[in-house]
Structures are given as C-alpha cells and as structure tokens.
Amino acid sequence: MAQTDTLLRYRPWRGVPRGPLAASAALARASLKLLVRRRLMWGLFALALLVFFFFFYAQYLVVWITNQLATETVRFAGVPVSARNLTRFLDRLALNGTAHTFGNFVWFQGYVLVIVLALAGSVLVGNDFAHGSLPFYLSKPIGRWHYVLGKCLAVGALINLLTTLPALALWVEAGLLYDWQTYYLDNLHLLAGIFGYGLTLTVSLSLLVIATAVWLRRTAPLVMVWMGLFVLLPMLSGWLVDATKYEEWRLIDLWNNLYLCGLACLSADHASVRPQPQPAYWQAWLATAAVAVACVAYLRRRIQAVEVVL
C-alpha cells in the first residue's frame, strides 16, 4: 500500500520550462513519427529517390559522354546510340550544373511531393479535425498559432527533404564533375538559390496543406483537390494560353507559379524558362503570395471556431 501511494501522490514537474514554441517543435516531431510509420509513406520516399538517383547519374553521365565519347557510339541495352543524340536528349533536363538543373529537379520531384503532401495533409491535421484532438491540443498553455506552426514545421521538413536536400548535393555533384575551385565559387548565388526556392516551398505548401486539411479532412477527397490543383489547373492554364496567347492564364498554375518564383531565386534568365510564354516573375510572386495570405486567413477563421474547454 505505501508503493501505491507514492505512486499516486503528485510529482511535480521538475524539468525546465520552455515557451510555446517549443510545444510547436514537439508538435512537429510527433507529427513526423506518426509518419514514418505508415509503410506507403516509405515507398514515396523510395519514389522520390529514384527521381533523385535519375538526376545524380544522367548529371554524370552528360559529362562522361561530352568528355569521351562526343564523337562515338555507345550501346544501352545492345541497342547503339549516338552519343550526340544521347546527349541533345539530356541537355533538354539541362544537366549541366545551372539555374535550370535544380529547376528541373524541383519540378519532377514535385509530382511524387504532391501525393506525399495529400497524404500528410490528413494524417497530420485532418485526423485531428475528425477525430476531436485539436481542442485537446488546444487546452494546452499553446496558442491556435502554435499549433499551425508545429504541423506547418512538419510539413517543411517534408518538403526540404525530398527537394531543398536532394537539390544540395546535385550543387555538390556539380562541383565535383567540373572544375570545383571555380564552380563553387563562381555559384554561390545557386546555393543561396536552392535555399530561397525551399524557403518559398515550405511557406506555401505548408500553409496550402494544412488550410485543405483543414477543410476536407479525410485523404480522399484531399488526394483529388491536390490532383486537381497540380494536375488540371496545369492542363486548363496550357490550353487557356495556346487558345488566347495570354500567358497570365499560367498563372493559375500554382505549381508554374513556384517554379517561376524558384527560377527567380536561382537568377534564372526568363527568356530561357520553357514553356513559353510565360508571365513575368513578379506575377508568379504576387500570385504565390495571394494562396498563401488566402490561407492565413482560411485557417484563421476556422482554428478561432474551435471551442477550448479548460
């Protein structure tokens, strides 16, 4: 008896108090635990690596054949190939260490983050809406902002890990294949680039995900709103253009709309983005900044309509 009532005697708590924001780190790290453990996660991820690795080695690639073989026939899979060709297929991803390399990179890789961030969308915010979590979190000594800003901090570290990483050490690869001493140097601005491109991804997709979470709630009807977000809005926006030759329809395309902003952190020439044409950068961002601040002001209204019960 005396066992038990130690144990059921109150324990005050003798760690260090820390500040809300550490309550939104915490939020951050559960959220990304709860992840890791769903098995369909893992294979995106491999997913994701398998567009890396394609990038990592056709980069090398394109270097072996200019070097070596510019003038010769190589075989893949018995069949000969002229280098040349090869090489004019490979120069369209512009696998030369440029602006347009992490472009490039960026873009594909966002198909395979587009189902990710569905995904984790309703795992993450939309369980906790359908499931009456969120006024548990919320009784907590945190603010409605706290919590936005834990989910939005899992959601970035998502999206840094599948484009602003990868998208590093293609830079690092780059100054290995050529002449380091000078392509380090001379391509800072393309560090600062990848940086400035993740830093845009991380805002506006976090605040995109979690406002649709907050919405649809379950994966479902969330994976078909992305779909159509990433998917048709692209297609409607290519044939607006083509039929009107207006490129301000492009800007529709909220995934267009990040590359162009990506391209412009990279100091990318316009003239050089494909397709064309396209708006100009300063409309992408005007048009990027519009989602995001329409998503403050969604999750605004409906985080402040959640009832606390202290």
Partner chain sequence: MSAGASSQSNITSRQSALRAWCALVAQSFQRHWRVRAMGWIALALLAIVVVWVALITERGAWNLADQRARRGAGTYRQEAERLRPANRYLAFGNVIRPQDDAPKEARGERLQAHEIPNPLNPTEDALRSLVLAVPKAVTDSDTFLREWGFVTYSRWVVHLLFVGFVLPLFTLAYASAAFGAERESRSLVWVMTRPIPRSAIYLAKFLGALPWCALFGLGGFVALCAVGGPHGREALVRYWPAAALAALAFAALFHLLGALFRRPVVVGLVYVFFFEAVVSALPGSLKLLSLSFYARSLMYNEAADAGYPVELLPAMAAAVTSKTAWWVLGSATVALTVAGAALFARIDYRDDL
Contents of the next structure:
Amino acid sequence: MAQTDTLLRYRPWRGVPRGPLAASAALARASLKLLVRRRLMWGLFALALLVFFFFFYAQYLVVWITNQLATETVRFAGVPVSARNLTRFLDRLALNGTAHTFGNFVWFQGYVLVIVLALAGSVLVGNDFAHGSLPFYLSKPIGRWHYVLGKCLAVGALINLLTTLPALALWVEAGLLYDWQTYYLDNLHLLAGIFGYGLTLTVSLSLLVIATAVWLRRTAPLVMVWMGLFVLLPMLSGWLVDATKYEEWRLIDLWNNLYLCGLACLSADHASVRPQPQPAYWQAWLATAAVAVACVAYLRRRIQAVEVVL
Amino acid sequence: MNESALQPPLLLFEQVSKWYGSVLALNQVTLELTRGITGLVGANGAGKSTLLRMANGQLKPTMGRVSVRGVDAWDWRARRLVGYCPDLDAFYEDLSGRGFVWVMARLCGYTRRESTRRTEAVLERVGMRDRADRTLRGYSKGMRQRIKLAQAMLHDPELLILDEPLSGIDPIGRQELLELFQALAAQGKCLLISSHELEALEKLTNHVAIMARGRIAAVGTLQQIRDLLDDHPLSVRVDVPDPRAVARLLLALPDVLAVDVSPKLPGEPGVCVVVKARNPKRFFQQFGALVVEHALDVRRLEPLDESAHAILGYLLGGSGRT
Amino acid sequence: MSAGASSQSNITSRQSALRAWCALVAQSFQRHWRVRAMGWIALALLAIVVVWVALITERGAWNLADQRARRGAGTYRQEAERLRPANRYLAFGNVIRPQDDAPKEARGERLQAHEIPNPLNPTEDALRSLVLAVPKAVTDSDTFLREWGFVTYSRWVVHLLFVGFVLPLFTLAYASAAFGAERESRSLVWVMTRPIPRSAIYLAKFLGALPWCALFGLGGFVALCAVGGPHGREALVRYWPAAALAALAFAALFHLLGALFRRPVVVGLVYVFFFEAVVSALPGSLKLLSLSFYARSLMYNEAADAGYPVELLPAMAAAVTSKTAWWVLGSATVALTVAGAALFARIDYRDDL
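What does the same protein look like in the form predicted together with its partner chain, given that the last one was the form predicted on its own?
Everything in the complex follows now, all chains and molecules, and the chain you saw is the first one.
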C-alpha cells in the first residue's frame, strides 16, 4: 500500500514560471497550430509556393539561357528569334539577384499573403471573440497586450514564412547561380535588406490584421475591408497619380508603401522603382508608420475597455 | 391506445452506425422508443449527442436506419413530429428571446397569429414570458436553456429530444424543468433526455439507456439493468505484485468462475490476474473485503468489458470512466 | 395542448411547409440586414468606387480629345492642331527664321523629324500631310469621340471595375454569407431543425441573399453608370441584362461555396482574384471556365451590335456569341443551384463538433 501511496501522491510542479512573454510565445505556437490544421490554409500555401517556384526556376532559366544560348537563335513559331529575346519578358521581374528580384518577389507574393492574412485574422482573433475563447486566454496570468503580442507573433511568423524565408532562398540561389564568393560578400546588404523588408511587413501587417480582426471579427466583412485596402486602393491610387500627376496619391496604397519601404531596405535606386512616378522613400516610411500607429492606438482603445464584451 | 399500437414506433434505431472519418461514433445501435421519458446517460464522447442528432435528422447514419413513426428521420416530414433542443449555445444573438421563438414558430409553418399564440404559450410553460424581451446576448445560461426548450416545444411534437437540458440551470430552475418534463410525459409525449449525470435523470425517469463508446450498453429500467448485470459474467483485471497468491485467494470466492494468472494482454505485460466473476456486484463486495483483510497491494482494478464497465460506473456512482 | 392522435392531425394541418419556406426566405433576407457591419463596409467601398468614377468623369477622362497625348505633350486636340500642314509650315518657318517674340509652340521646337515639311518633294510632302492630318480628322469627328469614350468607359469602368471587382466582391460577401455566416456563428442548426425540406432551405437561403446581391451588385452598377455621364447612361441601358445575369450566376456559385466550405469567403476570394483575374486574362480556351468571361462577352457583343469600335477591347477578341453567353450563364446559374440543393440535401453539418 505504501508504494501505491507514493505513486499517487500529488506532486507539485517545481519549475519557475517564465513570465508572460513566454506565454505570448506559447499563444503564437497554439495559433499557428490552429491554422495549420486547416486544409484551406495548405491550399493557400500551395499557391504561395507556386509563386516562389516561378521565381526560383525563372531565375535559373535566365542564367541558363544567358550562358548556353546567348548567341544562338531559336525558331519560334517559324520565326527565328534570338534566344536572349526569349527571356526578355522576364526582364521586368529583374531575375538577376539584385534588389528588385526580392522586391518583385514579395510584391507578387502579396496577392496570396493578403488572402492568407484575411483568413488568419478571422481564425485567430475573430474566432476568439465569436466563440468565447477570449476569457480563457485572459484568465491566465498575462496582460491583454501579451495576448495581442502572441497573436501578432503568429501572424508575423506566417508573413515571414510566405515572404522573408522564400526571399532568402532566392538570395542563396542567386549566389549559387553566379560566382558565390563574390555574390554573397558583395550582396550582404541585400541579405540585411530582405530581413528589413520582412521586419517592416511583420510589424505593420500583423498589427493591421489584429486591429481589423478585433474590429470586424467575422470573415466576410474582414475580407471586404482587406480587398478594399489591397485591391481597390491600389487601383484608385494608380489612376489618381495618372490623372493628377501627384505621386503622393500612391501613398494610399499600403502594399505599394510597404514595397517602397522594402526597396529602401534593399537600397534600390529610387529612380528604378516601377511604376513611376513614386513618392519618396521617407514618405512611404511615414505612411507605413502612420498605419501601424493607428492600429496600435485602436487596439489600445479596445484593450482599455473595462470588460471583454463578447 | 389500439391505434397507437398499430402505428410504427415513435423512434426507431435499426443497427445504426456512424463514422466520423476514421472515428466510430455510433456502433450498431438499436433502440426503440414509444412513450414516456427515456434518459440517455453516458460519459462525454460516448456518442449521446450523435445519437440525438440522428434522431432529429441532423446527421445521416453511415449504416442502418433511423425512423420516426416509420418516416426516415432525415426526411423533413419527420421533423414535424420531433422537437429538438440542442446542446450548443449559439443563437441569433441580436434577437430578443421572444423574437427568436417567434421566428422559429414562423419557420415551423404557422401563420403570424398562430406563431404569436404559440410563442406566448411555450414561453409561459418554460417560465420566460415576462423576461423574454431582452436580447439573447444578455441572457444567462439558464435563460438560454429555457429559450432552447421553448423553441423545441413550439409545434407540440410527439417526440422531444433534449440534449443536456439541465446543464447550467440552478437547483430551483432544475426542479421546475423536471416538473415540466413530467407534465409533458403525462400528456403522452415521448421525451429522450441526455445527461452525463444519472442522478439528475433518476428523479425523472426509471427508464434509461446507458451509452459507452458508441454503443448502447444497456437499456431498460434501472432495476432491469441491475438484474441484467447480476447475471452477466464480468472479466476484471487486477494488477498485484504477487499474482499467484492473489489468484489462490480469489478462487476461494464463491462468485469467481475462473482466474487467469499473468495472461498476455494487449499493452504492457504487467503482473496481473484476470478474474471472471458471475455476479459483479457481489464479487466487488467480496473482493473489497478480501483486499482489506489481506492488505493486498492492488495497483489497478479494471473491468475488461467496456460496456459493463460503463454501466457499473454509473450504477456504482462513478462517471463511467477509469 | 391535449394529447393523442387527434391533436396531431390538427397540428399538421395548421403547419404549412410553403408558409415555412416563405418565412425562411424572409428570415434569410433579414439576417443579412442584421449584419450591419457588412452592409456599412459594402456601402463604403461602393461609395469610394462611385466617387472615384464621378471624379474621373468630371475630369473628362472619357473624352479622347482632351487627354494628354503623351508625357510633356499637349492634349490630343492640341497635337492634332499642331500637325495640320499650315501649322507645320508655320513652325517650320519659325525654325528657319526664329522670331524671339513668337510663342514657344510656334517656334518649332517640338517638330520631330517625320513632321518637318518637305516642299522640295511634293509627292512625299502631300502623303505626309495626309497622314498627319488624320489626328485632326479624328478629333473633329464627334462620332468617333463618342464611340471612343463609350468603349473606354466600358473597358475601364464596366469590364475592369464592375465585372472584375464590384460585382464579384459584393455577390461573394452576400451570397456566401447566406450559409457562411450561419455556419461561422453555429446557428445553422435552428434552420435545419425546422420541418422544411433541405433542398428548399438551400433555395430559400439563396432567394434571401439575392436581393442583397442585386442591391449591391446591380445597385453598384446603376450607381457607377449614373455618375458616368452620357456614356454611363448608355452603358446602363446596354449592359444591364448582362450585369443582372452575371450577378445571378456569381450569386449561385458563391452560395454553393457557402454550402460546401467552412470559410466560403476565402475560397471565393481565391476563385475571384486568382481564377477569374488570371484565367480570364490568359489566351486560349481556359477562359471558357470563367463566369466573368461570359458576362464580358455579352457586353462586348452588345457594344459590337451597336456599331462601337470594339477592337479597342483587345482582351475580348475571343468573345463568344451572345446566345452562347446567355445560355452558359443561365444554365450555370440553374446547374449550380440544382447541384447545390442536391448536395445540401445530402451533407450533414457538424460545425460545432
């Protein structure tokens, strides 16, 4: 009996709690698992991979054609075409391991990213409100900002998974396609730029996702607002710039602002940014920061509400 | 009475199985209800809610058939005979309690006037008439339960399926609801009420079905089940450090039919004895005495027959789980 | 509340499935009204789009003659005027004998190589003058300007903005929410426990969402056309049947998505902004799978029949005939709805498990 008794005795946990920041990390992990369980999420990841592989192989193709077929002509639909011309259509994507390669990649990845983030917002935050799991989190010894931080970390991980990580892969690939010793050493600033771009995206977009999700909660209105922000405003800004000749109108296009910030991180020449004309880098930084600050201010207002209204 | 004897049974499950992917939620369930209150007890995850949803036509059986008065439960006509109070706690939160019940009445196919009349009648019955004008968002758990109950009774169905109707209700409210259920049964309604507490149902009915791991482990009155169990030989696994000595002691007990020392059981090859006993209730009394008398170091005691285990759990006052 | 079989028959006779179905249609309609947030956002987006189109129209974007020909150049009308033989000779004369007090334009700084008159070779000069006089003829032709304006309006506002953004987004939001919102809030069970056939529930939910799709989809179209000036009003008259049919087809599709997926809006979004946007822009026959292609075909044919220069819509060169487009959109609506109703009658929902 004595033996059984020692086995069944209650043994208190002897560790030391690691503080609320560890709780935020745990919250982020749990949130990511919640997303990964959804089949729809994997479908969207597959789409994102498609964009990545396009860049990955196109970058390879460009180098290969330049090396192998530089002087040859190929008969294309019966017309002799210089092999170099075949890849000319890829020139706009600047697939040569320069700042614009990574800038363009993230730009195109944005189409998937926006949808992924709309879904993530409604799953990670909207559901907590709608299904009453928020009190469950807030009953733990963490503050509300830790909850926001945890969710931001999860969204940030998602953003980096779709943008920074594949961009790094493209950087590594570019080094291997050219002379790797010189490429890596000469382009360390690009590596730093990719991280800077990733960081900018992470901070601004994760705050935006959390703020809009806290505001709207349901998927359908959330998606409408995101489409308004990322489809309608870019259309609008493009036209406004054309019509008024004021390039500052482009600042209402958040994705373009982030693109400019990214290119600034990648230290790309401002004159080479397409489409022209573009607002100055500092203006883009200011606009992005303003969005982030607005999101924080909104979250702060919501968080300071006395009770959690479900 | 003769007329109803000729009718097909009110609710009939015939060899019903339900798979959720690779999980077997219901396993060859056969059940027939005609009248009165039937309690459905079982642990969480035993398959109670699945069974109730099938009775209401919310889920389709993977195999077998569920019928209400001979009509397939999946058919919409069957739902005219069935009132269902689900266990989930989601409403159109922006409506008032009265508004919600009224909309539900309209969706049953009543005219506006009839809907209003029925809404007031059921709200009165569940004791919500004077507090039904607030929005559902602000309701307490008990008030929400009552509203759910009210909408189930709207069309005066023959069969009422209530999934955990007593959860979250205070003792006074619980007593009121129990009286309401009894009144409904006295009117000739058939009620199928699920709960994981046998205690609550015991006050209401003597007729229970016990579910365990997707099976109906037993059905009948509590006395019938107890008697059934008495005649049902039971295998019990006992983990002890010295199985041979314990086996000898066990064989001396009058209700023990056979003892197997250290058999090869699935899982860990522990040191154990498997006892086959005739009358479980008497066996456990005798075994308890034996343990105390010889100060046996029993590390584990587990009936190997799952459904009997669950029934025992309930009848002996546990939760049906180890 | 008396017991027994007599009250049972009494109850059944008073319950009407048709009445229940009508009540469900009304209830589905009201559910959308109750989700105010979505209505406001839809209105806000629509307002932005409408204000935008109004501003463009106000600035004369549909009038070719008043548009800048290229960066640093004047409007097309000014350019055409500048290329008239008399003006070219005048400018040429100023190049030879510059006069300081002459206006900058007249000093011939902007004469390009092919614009310089060549009086020593009259044949070539005549031919060149003929060619360079075309812009003037064009900008003076009211018919051409009107047609160009209409086709440009059709291309940017109707084909791109309306069919590519406004219509799919609003029908997606409302049609997929018919089931999507109920599944997200787990309240679908209340409808499913009512004595209404499942396929009828599907249909009722569709009909309940349709007015909203029409309000924001077609209403959006009307608003876009109303602020588009004369071109907008003509587009409204010519294109409304196509817009209505497209709204119907989109609504049927997104309603089906709502019944099939737990997050229909996201799936629908992938469809709209990947499939529709990419596929309908690709060459080849893959675009035959895109609903908006048929809607655009209908509009294209309508414009072509009215004698407009539809060559200005290069993306629509492979448009199918109106008859085919009507047939495809109509039958897609019916087929999607029938398939949805049949599927809905078979699927069991376990959203709360």
